[in-house]
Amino acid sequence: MAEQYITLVTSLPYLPPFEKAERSPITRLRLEQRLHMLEPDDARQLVIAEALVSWRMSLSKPKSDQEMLLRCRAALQDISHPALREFVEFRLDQQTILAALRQRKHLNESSFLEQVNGGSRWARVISSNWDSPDFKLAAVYPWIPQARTYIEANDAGALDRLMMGIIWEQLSRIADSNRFGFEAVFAFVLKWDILQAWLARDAGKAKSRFQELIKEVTNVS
């Protein structure tokens, strides 16, 4: 296995920082070619992962809060890649707080714990902290007074833009755990992910990437 998830690992591109790429350096088509090395165990872990935490979830995105928690948390029992499964965690850590800031000015504090309990680790801290500007949990995660700043000034871009840099960070140290393996791959595919949730936000970028995908069907080689 080593040395075919070396062989995968140096076929894939390099991905530029998701803010300053101009384009995707690898369609999907030709990721999901490259990922067909993956061992058959490692390959259902990446697609239950990917459905729940990638920024671009399509038919499988959640209704609500609740529901992308309570899935997230469901998934776990299916993902037991130690990396992966932390990744998940973390992701689900996430949402949880970003749920909780954006709930608080509709919702008392028995009503959010009611909709997210179960779902993470935090849930119940948080309630307990309610009237907390951050939970008390700054000092754990240290992005969660800007992400409030946005979410009071209804600056959505922002946010999005604050959230892929801390995810695209710390899936950058998963990669660095072990550059030749498992972890490298999955990701290089969730950062492909925001990668194309960034440019996706530009007309004209997605024109061309939308032609390359034309001529790439038309010509896969």
Given for the second form:
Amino acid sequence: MAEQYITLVTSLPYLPPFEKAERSPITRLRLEQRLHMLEPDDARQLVIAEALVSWRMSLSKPKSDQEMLLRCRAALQDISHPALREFVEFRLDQQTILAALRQRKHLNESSFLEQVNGGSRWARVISSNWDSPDFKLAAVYPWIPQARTYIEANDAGALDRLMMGIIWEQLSRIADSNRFGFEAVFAFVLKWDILQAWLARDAGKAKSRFQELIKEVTNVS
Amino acid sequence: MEPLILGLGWLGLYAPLGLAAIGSSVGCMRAGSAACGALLEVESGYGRFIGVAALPSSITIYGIVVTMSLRRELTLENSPGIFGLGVLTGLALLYCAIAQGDACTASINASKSKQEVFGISIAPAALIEGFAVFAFVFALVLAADIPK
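Right, the form predicted alone is done, so what does the form predicted in complex with the partner chain look like?
Full assembly next; the chain just shown is listed first.
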């Protein structure tokens, strides 16, 4: 139990469940100030992990799925903390499965393996079970049937809520494994990110952003 | 052989105080670190966090009293008894102090966000204090049976 992490953890406020929160209990600036107590190597790994798996991924826009996967793989090499690495892999797997569900709904192409080969441990399983409703992965990821239902119903809001809830629970479990260590710190930071994303939800802004993206795509083509 | 037995006697004589002091230091360090973190987060009630952080220090007092009660002229007859009683009491106090520090850390972390749980959150630390008191009292009782 590193003493500076005890100080860091107790200096962080209580995070209410994201669905019940009315405001963020700490600003990003203040959170950054507190995170100065992290060991340099832990801080570096947290920055890399945040860029990969925060709710609003901050990596620059990749040209293709393959490039995105290469970047993820390269970044993953720099994460040596077992719990953080496990969580990042969990999130990448989750994103891979969601991408597969979306691709099957919208494109109905089974070229998934070629696109994400090496990007996820489940890519081959997904490709082999492309016609199975849950890619035969529901036993490992019980949320897949529910996510599939939301994707088929085009209910992005409900899908977001479901995914946020799953990640939130996973992070809570990780934090409980070492309440006064790095696990508790990175779980807090990533949960705070979810909370921010939840509080920033705005249907009007989302619509205008969507229209901007449509214009961007139309202009490129 | 004789110097070894007498040496063990000296070890047992000082073990309750030495080990309890080590445990209290670790316990206070952990709870103190938590208190410092909580001070950054709360706007008032700083004193009680520092007070909770000081709880593990009480265990050193038990160590002092046990060492004083074991103090006598060391002989071949009483050294083994002093060694056994002193070292085991010291280990018990060491572990109690560290565990109490962790319990205080958890208490500070819980009560900084929810002040109404402050009293009840100290209960685990108080229980651990109780175990230290058991070790302390029975060490005093048994010390009386060791030949002078």
